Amino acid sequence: MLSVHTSPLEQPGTGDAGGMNVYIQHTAVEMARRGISVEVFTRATASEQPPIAELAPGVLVRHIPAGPFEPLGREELPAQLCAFTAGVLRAEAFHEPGYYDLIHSHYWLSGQVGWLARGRWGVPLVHTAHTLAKVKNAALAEGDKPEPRTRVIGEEQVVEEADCLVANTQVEARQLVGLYGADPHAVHTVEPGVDLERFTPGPSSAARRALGLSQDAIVFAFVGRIQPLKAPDVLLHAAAHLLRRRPELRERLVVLVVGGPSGTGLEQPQALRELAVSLGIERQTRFLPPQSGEALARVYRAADVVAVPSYNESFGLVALEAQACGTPVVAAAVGGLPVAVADGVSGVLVPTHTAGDWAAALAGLALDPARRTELGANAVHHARRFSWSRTTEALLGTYAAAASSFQDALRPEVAV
């Protein structure tokens, strides 16, 4: 696997780590429970990371070094592209020809790693993209800006020269056809899915105790990288335009903010801070930083509602994870995300992001506990339709529709 800009090792919720490092490590797990040894490529961010270094039996994780021993900006990596195939290439070449099977690239940097490496090596390459620039472009955030035609042109080199794509939903798998002329053959919809060892429903009680939130505390919670793509501001917004609708909730409101800045949300860090000053909720709004394992969960269990507000999401796995743990949604109706979110059963989609909907929304679902406990139970029946060894199944499936495909491009055609 080839993850050029963030490693499965980095925590989600900051910088350049979020959903798609859960994606690589889970399947790459689940790869090798199943016997398969799978090696994650990504770039060296500091001199002390070891090289090599193993995070599960059976997955290596290898530091390439590339360009600085510091995180660099994705618009900073296209110029690190070179070095980092280099340090793949050679990390091969210590080995006996064919030592690799398959190549999966995710993100498009990697993609254009794995089209080189795919020649050198003859073997197939599979790539998800995680995320389209085009699709990006088409729902900025206001303020946010576009990603560059260099990305555009890159994503279209690695769509045409792949042997299969992995669209995470059957709209993105459209988006693939329709906007980047996939084709459509090669195009394999493969659905992530969320740890349901980890992400169980429990008290919330209990969990507002760890948290020191009061039992009797309306609890929104956003979870995920602060940028303006993920959208935390609109859950500010409907929480300040709730309470000035209903006042007398000043005291028990608790929006829960967990993340860290992220993209270009790091151009101005203390953003969302300021923003809940100025809007008179900054004594409602807590922040607190990237949390993992039990503690993500006992996020999730306490809080009412889960907010999930991006302008684009491939698919949403905070909403997944939040519905395992019996916490309903309310979600953006973008992208994977009607995909992740069952609307009406699960959570509710709101189809725009002003804050007057938002705050209806919202206030539905945390204000009528009937609902809620009924939205709650029905979430974690619909998240159990999702699994890493569900994902990590199909996944094996497209690998062996890439090989063949593979094959059958190098077949020789024979004159009638």
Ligand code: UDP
Contents of the next structure:
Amino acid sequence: MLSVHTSPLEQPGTGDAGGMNVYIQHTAVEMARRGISVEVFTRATASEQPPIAELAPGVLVRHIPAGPFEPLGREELPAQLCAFTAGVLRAEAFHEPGYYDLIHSHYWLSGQVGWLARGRWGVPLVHTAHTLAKVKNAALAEGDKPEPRTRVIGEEQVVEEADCLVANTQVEARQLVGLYGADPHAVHTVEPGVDLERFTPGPSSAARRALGLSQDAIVFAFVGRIQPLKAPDVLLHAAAHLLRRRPELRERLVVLVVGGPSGTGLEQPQALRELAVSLGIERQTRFLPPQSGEALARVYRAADVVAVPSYNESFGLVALEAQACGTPVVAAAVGGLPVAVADGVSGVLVPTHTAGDWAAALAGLALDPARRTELGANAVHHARRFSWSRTTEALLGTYAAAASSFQDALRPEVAV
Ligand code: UDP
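Mind sharing the form predicted in complex with this ligand? What's above is the form predicted alone.
Next comes the full complex, and the chain you just saw is listed first.
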């Protein structure tokens, strides 16, 4: 697996580490459980990182030096792809020739590396985009910077070169075909999963005690990287709107914002703090730094509702995790979220980003205990459909298809 710009060993929830890290970690471990050895190649970002680290039995992470031993912005990474690719190609020397059977690249930067490794090693390339620049640029948050043309061109090249493309949802599959000209037969829809052992329902009373929240609080939570695209500001505006309509809730409302800075614009939690002050809800808003999975499960259980107000979301693992913990989700009706959340069943989808619509959807759940309990129970049921084991089985089907189309692509050359 190739993951140039972020390592599965990093704590997700800040910077470039998010759902993709979780995805790679879980699918690699599931593959190893099935007897498949996995090596994840990622860029070395600190000199003390060992060249090889074990993520889990059967899963190695290779830190490839490419540029300075420090984190680099995404815009700086294209210039390091040559060095990174050289490091990846050299890795085969550690093994007998023909060691690798398949390359799975994650995000377009890795796709570029996979394109070369495919030719050099003579193995199929499967690519997952995770997010697409053309889609992101069509739904930018106010003040957010558009993705550069370099990325659009890079993505188009990888779509052309990969043997199979993995889309998170049918919507993304259609985008790959419609916006990027992908061959529909090469696009496989594989839904991501959720860790159903870690994210389980549990008493909200214990979770609230652990977080120092009162039992009668009304708790809205946002979990994720703090960036304009994720729109945590929409939740703050909605909370302020609700308090203007229902001032008697002022002493009970708590807005939990969990995660660290990432990307451009509203990336500074400081900017979000200032927004809370200007909206007069600083006493109601609590910020927590990125949390481990176990601590996140407590946050989800403590919340009445988890909000996912993103402007775009290729899937939205946070929505699944919250539901697996028995908490209904209010999510924007964008990207993969209508798959992650069953509208009116396990949560509510909101078609706009206006404070009024969000306040109504959040209050409609949090202030109606019977409805919240019903949707929370449905949410657990809904989330159970999405296991990493199921995702991995589907990926293995895609790998087999990629291997067979790779063989077909070779055939005319063999005949010559
Ligand atoms: N996450 C985490 N700690 C945090 C915040 C987020 O571990 O403090 C994880 C979260 O559990 C989820 C991932 O980061 O698995 C975010 O994935 P999602 O698909 O929601 O968003 P992305 O980061 O891919 O945009």
